[in-house]
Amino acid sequence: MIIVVGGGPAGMMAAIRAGYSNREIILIDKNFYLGRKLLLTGGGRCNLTNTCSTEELIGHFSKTGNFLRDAFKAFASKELLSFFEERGLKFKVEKNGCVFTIDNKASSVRDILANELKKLNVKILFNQEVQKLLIDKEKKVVLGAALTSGNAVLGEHVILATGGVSYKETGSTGDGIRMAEEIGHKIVPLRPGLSALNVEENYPKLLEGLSFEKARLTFTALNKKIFSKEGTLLFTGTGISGPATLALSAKIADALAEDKKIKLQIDFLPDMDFNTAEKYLIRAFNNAKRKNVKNILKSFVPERLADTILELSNIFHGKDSNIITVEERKKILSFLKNFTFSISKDVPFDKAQITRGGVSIKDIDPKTMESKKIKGLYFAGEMIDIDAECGGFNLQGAFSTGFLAGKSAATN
């Protein structure tokens, strides 16, 4: 018997691939339904993969990306899309090669996986939680899994695909990582990934909900630029989010862990250099005659940001633009081109989309996903120390490792 623990994308794909062997498969999940976290991905749309090449795919992962080479060789984006297309799912490719379903519903992806499991007669134990793995310590062989209910499920192969610790409300509470550690696997410290960032200043609360299609984010430490990226920016009640923020959040979290004090500089006019922006602002003031400064600023940025800039610059909102001083104009320009925040050291998991860290790749055979310490035990998905940027890469990693683990368990 093959036991799969975890009903997310990695676990479902592992059970499906193992099911092609006509062996008895049991999938255990702590939730009442499958794919609970999958339904939240991509804002409920599910960016399930990316059309880039395998080499590019690996490049979008962190330092451990090369570990996935064999998994992608077995089941990369081309194979994943074929799997779903053969079962009636239609796709569209959006910006930067991101693949979504035509209907923009993550449930369409989940439903195909669930239907395939049913077709293969995979037995699913819902609302059941695994407490620990059953191991023959002398032979270092897996024997099955003990449930919190007191029951045990016995099998010669166990695939752990329990996820990380982000989105705990979906059941991702690190159980599999804990169990792996208990039987001798090294765990790389868990850190949040693809996370919003908090700032120390309190005025983001005034900007909460404001979105900018194009802004440049520059992060500095000791007045030296360390990271910079242009993209969509969203203000939260305590800081910033959006694709550019998420893409850099892992690097920022690592820098903060090294006790670096990180500053964020936001350029709301990234298509203009400082001098061009200044000339544009002077022209706007000169042409406005007796129009007040707030109305001028509203032609550059949303009203709430205009109010905040004037408040921080100590400029009266109703002041006529033609009597703005050079010093006041430079203050406004500084906020437009270089609005500075101090990044808070707390990057909480409740704002993270994925977990970084997990079971060390040094303890896993990349050709099979089998543990190097316990025979018959396999790992898949987010609980492994692999993580990537936004763009469908993390889900592809989950599907690929799940597929390889399922294939290996079924053929060994």
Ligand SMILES: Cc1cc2nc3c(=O)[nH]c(=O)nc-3n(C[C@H](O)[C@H](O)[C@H](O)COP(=O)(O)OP(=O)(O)OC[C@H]3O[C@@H](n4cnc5c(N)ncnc54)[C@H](O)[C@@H]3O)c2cc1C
Second form
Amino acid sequence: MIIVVGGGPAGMMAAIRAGYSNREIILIDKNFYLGRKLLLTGGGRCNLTNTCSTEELIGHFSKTGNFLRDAFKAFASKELLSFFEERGLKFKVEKNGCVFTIDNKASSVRDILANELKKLNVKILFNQEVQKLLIDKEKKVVLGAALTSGNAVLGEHVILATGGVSYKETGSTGDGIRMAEEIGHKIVPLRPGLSALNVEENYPKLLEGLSFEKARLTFTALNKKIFSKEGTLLFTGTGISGPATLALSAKIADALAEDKKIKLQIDFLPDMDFNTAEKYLIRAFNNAKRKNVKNILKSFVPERLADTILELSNIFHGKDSNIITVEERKKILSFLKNFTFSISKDVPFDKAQITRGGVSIKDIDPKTMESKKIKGLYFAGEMIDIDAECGGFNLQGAFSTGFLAGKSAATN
Ligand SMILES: Cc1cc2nc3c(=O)[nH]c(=O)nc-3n(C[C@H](O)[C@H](O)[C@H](O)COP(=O)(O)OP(=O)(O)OC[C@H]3O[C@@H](n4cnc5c(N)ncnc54)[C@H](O)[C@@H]3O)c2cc1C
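Now the other one: the form predicted in complex with this ligand, given that the block above is the form predicted on its own.
What follows is the whole complex; the chain from before opens it.
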């Protein structure tokens, strides 16, 4: 019997691949349904993989990406897309090679996996939580899994695919990482990845929900630029989010962990240098005759940002543009080109899409995903110390490691 713990993308793919061997497979998940986090991916559209080459795929992972070479050799994006295509999924390739379902529904991906499990007669235990692994400590062999209900499931192979610790409401609460540690595996400290960032100031509350298709984010420490990126920016109630923020969040979290004080400067007009933006503003103020300053600013930025800028600059919203002083204009300009926030120390796990850290790759055989410490135990997905940028890479990592773990368990 092969026991798979976790019904996310990694666990489902592991159970499917193992299921092709005609072995008895049991999949256990603590939720009432499969792929709870998968349904949230890509804003509900599921960016399931990326069309880039395997070498590029590895490059999109952080330092531990090389560990995935064998998993990608066994099952990379080409094989993943064939798997889904053969089972009726239609998909489209968007910007930067990101692959989405054509119907924009993550549920289409989940349903194909669930149907395949059914077809293969994989037994699924829903609403059952694995509490600990049963191990023969002397022989260092896995014997099965003990459930919180008091029951146990016995099997000669266990694949742990319980995910990380972000979005805990989806069931990913780090149980597998804890269980792996309890039986001697090294755990690389868990940190949030692809996360929104909080700021110390209160104004994001006024800007919550505003999104900017193109803004430049520049992060500084001790007045020195450390990271900078242009992209879509979204204000949350407590800070910022959006692709550019998520992409830089891991580096920011690491810098904060080194006790650096980090400032963020937002340039809302990244296509104009400071002088051009100033000329634009002067022309707009002069040409507008007796228009009030807020109405002019609204042609540059959304109304709520215009209000906030005027508030922070101490300028009356209804003031005529032709009596704005040079000093006031410079203040407005500095908010448009260089709106500064202090990044708060806590990078929120509850807003992180992924978990960095997890079971150390040093304790896992990359050719099989089997533990180097306990025979018959395999790992797959986000609970391993692997993490990547946005772009479908994390799901591909989960599917590939799941596939290899399932294949190895079925053939060992
Ligand atoms: C909002 C959001 C959007 C995302 N969008 C994308 C995207 O578009 N593209 C992309 O590549 N990645 C995306 N990701 C990341 C991606 O979802 C994860 O990397 C992926 O789901 C990891 O798969 P997994 O199977 O390892 O773990 P999970 O998907 O976390 O699955 C783990 C499963 O294990 C179960 N489990 C946990 N503990 C136990 C236990 N003790 N007993 C029984 N069952 C247990 C859980 O209930 C859960 O179902 C996104 C993540 C989030 C949060």
